[in-house]
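To begin, one chain is listed below as structure tokens, in the form predicted alone.
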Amino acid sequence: MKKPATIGMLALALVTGSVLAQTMLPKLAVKKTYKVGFAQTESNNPWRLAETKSMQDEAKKLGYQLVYTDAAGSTAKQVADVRSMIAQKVDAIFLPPREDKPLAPVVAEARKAGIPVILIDRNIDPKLSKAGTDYVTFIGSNFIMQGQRVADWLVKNAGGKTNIIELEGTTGSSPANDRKKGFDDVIAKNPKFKIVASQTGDFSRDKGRQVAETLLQAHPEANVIYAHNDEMAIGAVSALQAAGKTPGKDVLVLSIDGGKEAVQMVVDGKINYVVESNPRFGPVAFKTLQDYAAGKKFPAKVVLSDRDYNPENAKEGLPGAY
């Protein structure tokens, strides 16, 4: 079994793509301290809170000034937040784009203003914005592989349960797009399984609960719920209990993220399987910034290694969950 590890330990576990020339990107001088922007998407769930704390803790440790903003779930506000950072002439910007298309123009604006951007945890549509040209690199998990891993586990452990409700993440976000593709592609190759309904729950616990309640009523034959994140999975557990069903037994519940609350539910048998998506980006993000200033070249993606939690290992892995 893979032991829990911090994101700093895993940072360069796997890199994909060839090293980029990066000749069009703004230069970053080597300095003792930097003024760095971090444009967070929202702060309405434990994953985002853990990510923000990791970034703030690492900036404080290094003695850097962190210009922090919270878009509160608004793509338009996140665009405005990045523009504000450009106006403040920060040295660099860390950006988890809430949606993969609307943030591309403002990334280009930062480049034109001489400010390098490093994408973390969410990517931008590669047709609109290029690593090595518009931004330095993307640091994060392989979202497609995460969805594939959930589907692979289901295929092997379904126990005859084959009718799936899929709770999708925020429409237009790279995790939602890729976690859906990875999962759906595997399911499509296994014809005994059927996705009976698929609808966005916007990565939100309450909306996930509401959508799960509606879809369970419309599809009483459903006996599997795959949620693109823990928050929606936890909401689905509540919906199942309200419907008089036993989560984890009557209906399998599958998730991605690996927060402590969800992992505890795996221990308790209410959630069956979780693939981790570690939020502790601070150490690797700031190390990437320092290496970029020192002239290091990066591939288009720096892909992190994520563990998983199942009934056999969840109790042992619980202390390492965020």
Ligand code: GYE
Given for the second form:
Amino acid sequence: MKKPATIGMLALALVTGSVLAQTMLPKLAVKKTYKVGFAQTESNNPWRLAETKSMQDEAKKLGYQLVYTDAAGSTAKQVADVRSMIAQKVDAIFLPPREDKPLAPVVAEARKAGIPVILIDRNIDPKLSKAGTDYVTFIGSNFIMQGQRVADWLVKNAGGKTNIIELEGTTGSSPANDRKKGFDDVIAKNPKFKIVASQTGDFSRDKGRQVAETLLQAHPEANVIYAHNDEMAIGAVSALQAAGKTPGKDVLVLSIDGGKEAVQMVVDGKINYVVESNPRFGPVAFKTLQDYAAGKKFPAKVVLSDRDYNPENAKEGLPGAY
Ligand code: GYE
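May I ask for the structure of the form predicted together with ligand GYE now, the form predicted alone having been displayed?
Below, the chain from earlier opens the complete complex, with every other chain and molecule after it.
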């Protein structure tokens, strides 16, 4: 009688154990210092550089070791970078998933290796990875709201300009998906406005310029350009100038990010409206890590608030832009 019961209990314990292992986040010990990974996506724009600097500054301030990698715009490299951090047994990983699906498997691998992951700046497809189970939390902006804010501004201030070219961010990235959804949904409710073309410029200045050039030729009626980030908006400004059009006047230019160069262009009247996306993650990211170690529970998202820049406030806001 005793024997089967023991085996039964053991089997139950094993099953329960493995279920728990599948559903619980790894613990993080409270320590004086940590070795933490930060797997950056790329470093080709001021937003990324500001984010990296903020993370490095905070790690330095706290006396933590930061294992920093740069995926140079390759999602496959970012996957490999996270794997190498797991192999190096870092205490925790800060991850901005370049695309929202391909990073899900390595987030699970980190958890299985006992390493908590905190997502920063970009999110993962919620069907593939869950906050509180696969990773601790997502810290970042509400991208849908950013897109809505740009569209709301346009609806109020268009002055009859209603034919929109949309320059999308990196395909499959959460900010590109959500900035499109937020904007397009508001536009769909305002039948005077029309998105005449929408294409990716990969969040890059040069691609943004090239795509804007092509789309402006194909759609000479376009008089609004909505870019999912500053870099593509700055590229679009060049494309407009090359086409003999005055950016900000003949064609309204709208963007998201709020870097110094773009805010200066709002001051100069070349860009009309910018919603900020705050890249200064260092303090909030490391505070989250410490609070997590101390046992605090987190919501699925820690949402940062973003300001905006328009012709009335841009000059005053310029010194605070990154
Ligand atoms: O807008 C863009 C960057 O993920 C929120 O990525 C970030 C975006 C930001 O390359 O400029």
